[in-house]
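Taking the form predicted on its own, here's one chain by itself in structure tokens.
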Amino acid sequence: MTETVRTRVAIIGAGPAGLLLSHLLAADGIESVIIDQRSREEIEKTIRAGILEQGTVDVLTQTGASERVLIDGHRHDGIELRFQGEGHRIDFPGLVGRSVWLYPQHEVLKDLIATRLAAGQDIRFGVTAERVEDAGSTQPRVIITDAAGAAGEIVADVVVGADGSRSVARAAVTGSSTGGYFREYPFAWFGILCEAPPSSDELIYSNSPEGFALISQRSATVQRMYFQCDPEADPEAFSEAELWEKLQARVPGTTLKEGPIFQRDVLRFRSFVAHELRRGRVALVGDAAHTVPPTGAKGMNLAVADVVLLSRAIDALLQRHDEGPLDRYAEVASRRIWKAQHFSWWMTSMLHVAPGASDFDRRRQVGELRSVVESEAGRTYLAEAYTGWPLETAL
């Protein structure tokens, strides 16, 4: 027997994009079903960075999705660009009147899951989306398998792929699970979590002859730090002493506060934008639609911008029978997506040392950094992009 579930909107993926979309749709009186192949515990333990733009924080707080972001999150009014042993602060409020919040993604997920379940949201954990069919019809279907292996389908007015970089829904939109514009970077980040007090009140982005480093925070007692490494690096190949030596060498002029390292990983860098963001009544949001290097802190924020637009398009379609906003979703969303791709690429290329870089390349890079920090216009562009452009709502 194949179970058939009927809903207005079927959302594949219980990450930030899928959960927030269901929250915004519910506020408009539109029911949805969310499925995710992971358990709730697995989702809430997905540890990722969490720099939230001003607009993202406004959406979370003003819609009632999260109050904790303002209580447990930490507002950051700037970052430091460090090169040639000197630090240069970028003052966000002074330049653009906005800030960012340090609030890890798994905390956002906890807030969204709790909020949605308290509201009676139908979230089906342990359910795998096998494929999406009939994308061009008015009744697209998600073919599913539950945790016990039983087959089923979800029939909806709209299907949304919020299922991450290995999206199943993408194939129904682009014709291929890998259909998109793609760039692989020749370096990765070696990340650590350690038990130590913060080494800095704000994030440090450091360019050095040894390579890039990011000195971030997680809490008063746990810190997150990264340094540039080979994509094939073995996370277990270095002793703690060697890791601290590598990190310290990349932030000359700053003395890091060291402590026991309890987690280490290697994060590869990729840029990707799907060839299409929507086909018929199937649309993509978040990492299913695009991924960016983490240097510009755009990942989850870009997903929120997608969701704000798509929720309005779905509301227009299902409440007013107006297909125009959904027809324009991809075009409008793509404007911000490609701006974010550029900013992420720019920050990455400006701060990392490429393999085989010549003396000319290094000196040119320092010249670029000076062009930014010594110019109010340069600092303003960085601050504007880092804190987030105004969210578009009109379609």
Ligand code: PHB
Contents of the next structure:
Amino acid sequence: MTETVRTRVAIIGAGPAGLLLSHLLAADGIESVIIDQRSREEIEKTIRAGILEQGTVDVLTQTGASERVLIDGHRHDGIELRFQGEGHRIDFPGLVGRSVWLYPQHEVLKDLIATRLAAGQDIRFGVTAERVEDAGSTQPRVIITDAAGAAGEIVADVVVGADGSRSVARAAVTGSSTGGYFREYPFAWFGILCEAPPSSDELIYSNSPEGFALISQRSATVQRMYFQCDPEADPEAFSEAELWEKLQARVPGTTLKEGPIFQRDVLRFRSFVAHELRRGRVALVGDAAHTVPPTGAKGMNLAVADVVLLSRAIDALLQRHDEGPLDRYAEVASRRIWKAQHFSWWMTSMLHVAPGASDFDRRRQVGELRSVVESEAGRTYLAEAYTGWPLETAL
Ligand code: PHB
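What about the form predicted in complex with the named molecule, after the form predicted on its own?
Now the full complex is given, and it begins with the chain already shown.
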């Protein structure tokens, strides 16, 4: 005997994309059910990049999803690009009249989960989506296994795959779980969290002969830093002293404030866009649709942009019986996705040292960095992309 749940929109994944989608749909009077195979505790402690574009902050605050971003988040009016031992500031408000906000993704998640549960949202933790069926019909279904191991299904008018880079929904849209355009990189990031005061007021993106480093922050007492490493690096292979030595060598000209390292991880890089973003009544958003390397801090912002568009398309379909916007979702979302893919790839290739890079490559790279920081047009392109292009809502 399998249990059948009926809803208007079945959302697979209680990450930022799935939660925000349920919030925007609820504001339009559209009910949804969210499932996630993880527990609430696991979701809330996933540590991810902490930069929110101005447009993302506007969506979160104007829709009542998170007011705390303005209280606990920190506005950053610029970043520093560092190379050949010198820092070059990119002044966001001066160049494009916008800023970004440093706010860890797990804090966004805590806010969204609390807001949705308080509003009575049906979120089912510990429920696994096995597959999505009948994408081409008007009643697509998610086949599930619940927390107790019992089989069931969710039948909906629309199914949304917000289930991350290992998406189960993707196969129903593209015909295979891997189908997409992708690119791998020959390096990864070694990330640390440490107890120390900030080493700099703003984020430092540093290119050095030893490789790339990013000096980011979490709070007045906790800092997040990364350095370029081999994708096969073992997070436990280095002593704390070795980690500080590696970080320090990659930000020449800056003295890092050191402190106890309490977390370390290796983040692999990948650029990916699914071949299709929608089939019939099944659509993909966020990491299920695309992944970007973290250098441009675009991941979560791109998910928010997808969700804003898709919520408009679902509203048109379910409230006005207009299928046009859902038909155009993939095409319109793709424009921003590929701009963000380009920006993330460009920041990555401009700042990292590829294994086997020649002297020519190294000198050309410094020429590229100089072309950006010494030109107002160059700095403006970087500032526009980093702070985020205007959100599209028209489909
Ligand atoms: C972070 O703080 O974790 C972070 C910030 C900026 C990035 C990537 C990660 O580009």
